[in-house]
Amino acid sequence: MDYDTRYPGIDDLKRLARRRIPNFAFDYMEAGIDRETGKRRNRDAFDGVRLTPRYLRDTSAADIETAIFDRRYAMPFGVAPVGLGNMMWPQAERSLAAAAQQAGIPYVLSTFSTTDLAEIAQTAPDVCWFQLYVPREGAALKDLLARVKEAGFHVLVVTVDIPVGAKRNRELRNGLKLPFSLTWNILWQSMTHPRWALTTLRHGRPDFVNVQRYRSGPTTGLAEFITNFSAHGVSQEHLRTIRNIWRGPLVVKGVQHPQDALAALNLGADGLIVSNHGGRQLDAAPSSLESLRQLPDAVRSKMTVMLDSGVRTGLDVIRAKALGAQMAFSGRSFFYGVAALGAKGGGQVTGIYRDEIIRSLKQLGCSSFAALDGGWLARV
């Protein structure tokens, strides 16, 4: 195991982070929407998935290399983008960044990233993808494509399940905005953990340094000010000007409905990112495996699936396969790795990922990812 044996499990690091950084960080990054059922129903879904192992078989070697977009990654898995990283944990968002580098796996960086782009691209070189939140201003959208393409993403994810900024009760009990107000709540959090907080002052507070030349004031709330600055309402119009501009490959994310699913496609989009967005917009959304099982043949057969929401074990990202996902991507499970051990949190995620992966498929007798599909589900 190349990883330390006293956290073996995604569930370990989250207990740890939970005692290592202030409550409105763990908060924001733990928390659903509403009373937060849906986030609750992704995991349900993935616990509710069984498959049927085949023994009499050669399990000496597992194969979890994977291909999308014509390039070869490590592992069927990778880092989801997270707005406000760096508030986790300073630095949070370069070190994810390097961390995937090194395991060969995808690495989706935030519109709403506390990094600057072009840095995360030239950490991230081989395996740097970024995810947009379509700006309302047709200008900032030009010029933040024309940026992204200029630092040498990869890949664009275009994100389209935030048609109004959420109201997380979490983040209103606790106050939290950007640039950091010193409400008495705040302060105290932060004096409580004081690592995070000499740490986070000697590097400085985070900000959505991406997005800050488009900024026509102050913000004041989180949802507030990514309402101001997106869309209202990611619209065909909008996926038809970005697909216009951007030229390598497209890939929606959030995608629920059937439906959608084939208006994106119709469009030339390359792939899907199933998702309900960890349960952090709609409290009633179906999981992601929900959605995903009701995929069209078409949008399988032509276009490259992949999901995030509830993932959590490298078993998580067997049960995805075999309902048809190419790739399965988790934002909390890394940022737990880095709130709880710092820059070597990236590292303890993609170790534990990548033995649980491997032991699945052998624990199934599978010799390789690319051979999972639907005929390993159990029959009920």
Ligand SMILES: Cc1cc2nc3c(=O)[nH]c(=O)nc-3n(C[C@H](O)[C@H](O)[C@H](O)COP(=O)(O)O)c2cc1C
Second form
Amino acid sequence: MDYDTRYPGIDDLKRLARRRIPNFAFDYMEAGIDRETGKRRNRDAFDGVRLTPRYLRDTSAADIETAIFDRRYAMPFGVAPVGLGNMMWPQAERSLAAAAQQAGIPYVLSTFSTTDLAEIAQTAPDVCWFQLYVPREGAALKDLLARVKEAGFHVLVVTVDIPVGAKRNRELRNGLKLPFSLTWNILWQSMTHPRWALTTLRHGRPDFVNVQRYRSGPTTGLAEFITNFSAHGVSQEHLRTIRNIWRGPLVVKGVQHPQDALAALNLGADGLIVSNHGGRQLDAAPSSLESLRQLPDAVRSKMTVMLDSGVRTGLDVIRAKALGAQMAFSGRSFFYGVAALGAKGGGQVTGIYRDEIIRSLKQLGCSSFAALDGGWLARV
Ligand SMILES: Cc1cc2nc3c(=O)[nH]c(=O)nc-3n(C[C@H](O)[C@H](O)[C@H](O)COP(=O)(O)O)c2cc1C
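Got the form predicted alone; any chance of the form predicted in complex with the ligand too?
Whole complex next, starting from this chain.
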């Protein structure tokens, strides 16, 4: 095994992460919205998918390479976009981009990342995708897309599921503000985690470096900042404009309703990431797997369908494939990894998933990820 077996699963990394970083940073990563039932629903949905193994067949090979948008990836799993990544662990974004490049899996950089986009494109030249929060101002949209293209990102992922900044009670209680400012609460929590604090001091205060130039006004709460920068609801007109500017593969992230999936198809999008934002936006939203099951056939046959929200094991990636997702992503899995193990965390997470995906495929009696389909779903 090419990872540290003292932390054999993502839950082990989560436990360690909770101890290693200040509570406000852990809470930011972990928070769902409201009573966090949507977040739990994601997990329950995965746990409820049963697959029936097939034996009496040769399982010496398990091909997990995946072709998406004319590029080959070493496994069907990638790093979902996570804003303010370097707050969880200094330089988390760069180290995860490097781990993704090394593992040959997609790395999706958030608009609200805290590392310069050009630096990430250089760190992960073969696997970098860019996630766009559509700016409210047309000029900012054009400029940002030009920078993304110039930097060499392969795929543009437009997130559509934040029409309004989320009220996450954990963040409000902790008083998180931007630029990241030191309140007594945050100072106290930092002092009790000296390794995190010293490394953060050395690397500087995390900030939204990619959108700094478009921003005006003073310090704001996280939700407020996001709402002020972004368009209030990404409209079909926005997507049409983006489709005209961006010639490369275009993915819409955050789709849940079948009609929205069809609209994305009709507007010329190439792919979807079915997602409820990790349970961070609407507590009543269906789990990502429930939404995946509802996708219309036209979408399944014409678009590249992907998924995130709640993925924690290689078996979950396989479960999502049995229900039609060609690639799965996770945000928290990777950030648990870096928060727990620093620069080694990314490799630990990719190692765990690779091992679990291969073992699950072999256990199911399927020789390639591409061949895995609904025929493996248990008939109960
Ligand atoms: C701390 C945090 C920050 C996030 N920031 C973004 C973001 O900037 N853009 C985006 O499209 N999604 C963002 N997401 C959502 C993730 O891309 C992804 O949908 C979610 O993490 C998947 O669920 P999982 O964390 O359970 O794997 C964020 C998620 C978390 C946990």
